[in-house]
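Take a look at this one chain, the form predicted alone, written out in structure tokens.
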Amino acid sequence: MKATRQQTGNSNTTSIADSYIVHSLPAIKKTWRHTYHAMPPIGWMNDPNGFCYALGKYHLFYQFYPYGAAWNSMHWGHYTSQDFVKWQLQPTALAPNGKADRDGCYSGSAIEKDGKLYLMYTSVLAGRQTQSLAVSADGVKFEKLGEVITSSDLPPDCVRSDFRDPKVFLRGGMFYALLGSMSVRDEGQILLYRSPDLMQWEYVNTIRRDMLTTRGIYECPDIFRTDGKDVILASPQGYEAQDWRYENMHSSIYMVGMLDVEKGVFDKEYEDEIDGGFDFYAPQTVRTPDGRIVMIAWMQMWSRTMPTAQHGWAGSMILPRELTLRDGKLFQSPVREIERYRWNPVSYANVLLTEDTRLKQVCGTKVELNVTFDLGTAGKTGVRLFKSAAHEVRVYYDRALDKVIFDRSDMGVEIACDAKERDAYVRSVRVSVKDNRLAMRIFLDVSGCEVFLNGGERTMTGNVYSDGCDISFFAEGGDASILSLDKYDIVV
């Protein structure tokens, strides 16, 4: 449909939000605040939005509610960066006050066109979800242009109230958008639309339908092309657990294949979970000027209690990750820019492990650990993090299960989860153990923990709320050793 310009601007409510942020910041408790991960200045953060490179810098927008540390009527918060590590807070980009979005400016994406930055987002009014557009000449102040895709543009088998999270991209001189949807039979779907100018859109086809009514809408679809393949990311609600995969209430998946944008057909070759930890949702990607694909995601999870809410804030983002395909599977590594912030290196080699091996100067909660284990004959081999006299978190290989386990059950703070979820404390993944060796690269940031296994073959992300800062290593039920260990403080 053709967009119509809204008469109501958004300057008043964004200004009110920004004024509130400035005056309320002193009340925020900083106990578990990160140092090199993006998080809200105050209030609530969830899905990353509009992750892009435009007008000479990286932009990270995000779902934001400044007036309380709980999900509510969504705004778009805004950070910019030159290196994915240091984030500069910008004025609030969007606030819910227009004719179509008075109940919220929800998730979407961004694209640069003719030297201007366009935001495409889900506008909500009285349960009605539509897709709207906003534009900025300077990448800071945005003018709303109104609705561009409404329920009248949906195929007839779609639920009108579950239609959201546009991911806009350019291919062959035409703009396309992926949208999460739900069929009238409760099937999760991804829809494809196209437009010559971002203003007039037409439905192309439904490129994904899961055919399982026990699953929910596919939220926050994303797409990138690498090595001649299309990779689609999405966050389906209610994915059923499959052994060690999809253990959270809501999961994030990737699908490798080929997308025919003319026909709207996606030929899928492979599908898997993106992250096997506790706190990972709604990933978005950007292609950097040097050609890398970089992903960011919400480092939190729905249907759980969030301990930082009582401190005046909730939610954060993962450390952005570089994505590559190897033999058709997704590998992840932390952005290389983080290496500029390494300080105080400490190295060890060939350390025989006991049930509690502590190494001098290997401690802290703002650190990077690179450790390669010889698993020997031990039944369990790994590392204790955030360790105090009474509490600890363990990441280890369990030989009997042939899995890597992330166990935060003894961190000292309780987290309640939905009754449909097994627990909120233990997650596992299976990795390739070759020559009886396992490599872990771990990033800690006050209350965040990200684990990269075997060069990014698998990742596990989780928030940890603890009072400890010690680190130790262990082997149980046999012998094991550290072949190599490098530890750095991360100082931003």
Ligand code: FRU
Contents of the next structure:
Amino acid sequence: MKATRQQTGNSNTTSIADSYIVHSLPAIKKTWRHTYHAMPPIGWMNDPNGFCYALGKYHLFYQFYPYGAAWNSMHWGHYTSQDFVKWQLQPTALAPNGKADRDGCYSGSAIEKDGKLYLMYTSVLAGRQTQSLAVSADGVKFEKLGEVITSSDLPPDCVRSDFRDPKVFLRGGMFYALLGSMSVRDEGQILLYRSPDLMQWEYVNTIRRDMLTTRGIYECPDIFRTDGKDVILASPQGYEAQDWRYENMHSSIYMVGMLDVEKGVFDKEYEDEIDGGFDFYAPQTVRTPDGRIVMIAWMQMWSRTMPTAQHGWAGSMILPRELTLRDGKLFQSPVREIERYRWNPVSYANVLLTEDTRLKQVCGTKVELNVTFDLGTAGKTGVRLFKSAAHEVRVYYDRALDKVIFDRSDMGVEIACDAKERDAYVRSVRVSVKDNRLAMRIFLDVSGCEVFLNGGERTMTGNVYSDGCDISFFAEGGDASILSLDKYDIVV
Ligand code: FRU
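Okay, that's the form predicted alone, but what's the structure of the form predicted in complex with this ligand?
Next comes the full complex, this chain leading.
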């Protein structure tokens, strides 16, 4: 779809964006649109922003360019939800038209203070990144308050151009912000700032600094506290692959430890990749009123072909996930609210698998599959998804590799990727197989596939652009069986 107007600085407003959306919606083709994942009404979406619970509902803002399905001058789109599954489109929250943000309102976060909702975001102007605030009394219309952290607030050895994605949080009555940054020696960094009132900020310390971000900074830091630990999420640009981990161009990591906000020191105990699939970036978390930590993330990756762009949109979000720590490691499970949308349950038990086992009523592309395999003696045991006569996607355990493989190379659509990535078609993760059993919980949504392995010990997320809707199971090179299978249609 073609943009009907040129983007030029000050002429961007949220109301121009909103009337453009209303007029252009009929041009969007439904092909590959999800049914229960957040995606842009039209145009481009990247990072989730300002994911929070405020004024009685969940808010999901996002990096948004309404006028074309490619990254451009960033707005903040806005959805609200009561359950993380049904998303209500709200008026566009921010447009790049202020004194400091004419080239973009980049990523950031939100916090409620004195009954008002504040957005803290990166304002971009002529290659200069600063941090700005906006405020809303009703959670819908936002008024910009201007820059609150500028490059003069940076420690001397930081580059001035890359300084972004504030994550604001409250501790002991004081506001803090984590920020992505880069040193003059090309080290990726996470900086900590503090403020009594969201307006006056002072630098505390650099809580992480290393050479692992080979192409930039630690983007989009996030933090939550659970089980007496601090968990920091971040998206390091160009993180080097390590064996089967961090195989995407950019990865998202979690670090468990203790953050001393007074001294600005993070004592890290453990670090790992968050998702071992293809399409996962820039996660943010929210604490729900009932105390759960829920994470959302962009279900895409930079430098990839996005086949939906030809239909007028690109980018979507994962199904939000509940996070817990077990033995100091992150476990993920889909938000429990999704279970309210289960329909047409079908169950099987003790099914000996052949090389192509089809089960009656187990098919579809808007489904949840909950399967536990006995891996028997087979070399490969798993499931074919999005299957047609010509195409399929496979998720399976490979005994020789002792890994779970997500293979989308036969989906029927080519995806180009950055030369640094091994490929855009096969990813693998290691899971702990106990008693020769493996559990897979899989959510399909037209062109999205999320796999939770062994109760969320590892996850693999990938977009699948296919023409098929069949499902079959397989065992190759020996025997294996399905111990139990539950399948539901997800209808929203
Ligand atoms: C991460 C990111 C952020 C930036 C935003 C711009 O995907 O590069 O660092 O704020 O996207 O859209």
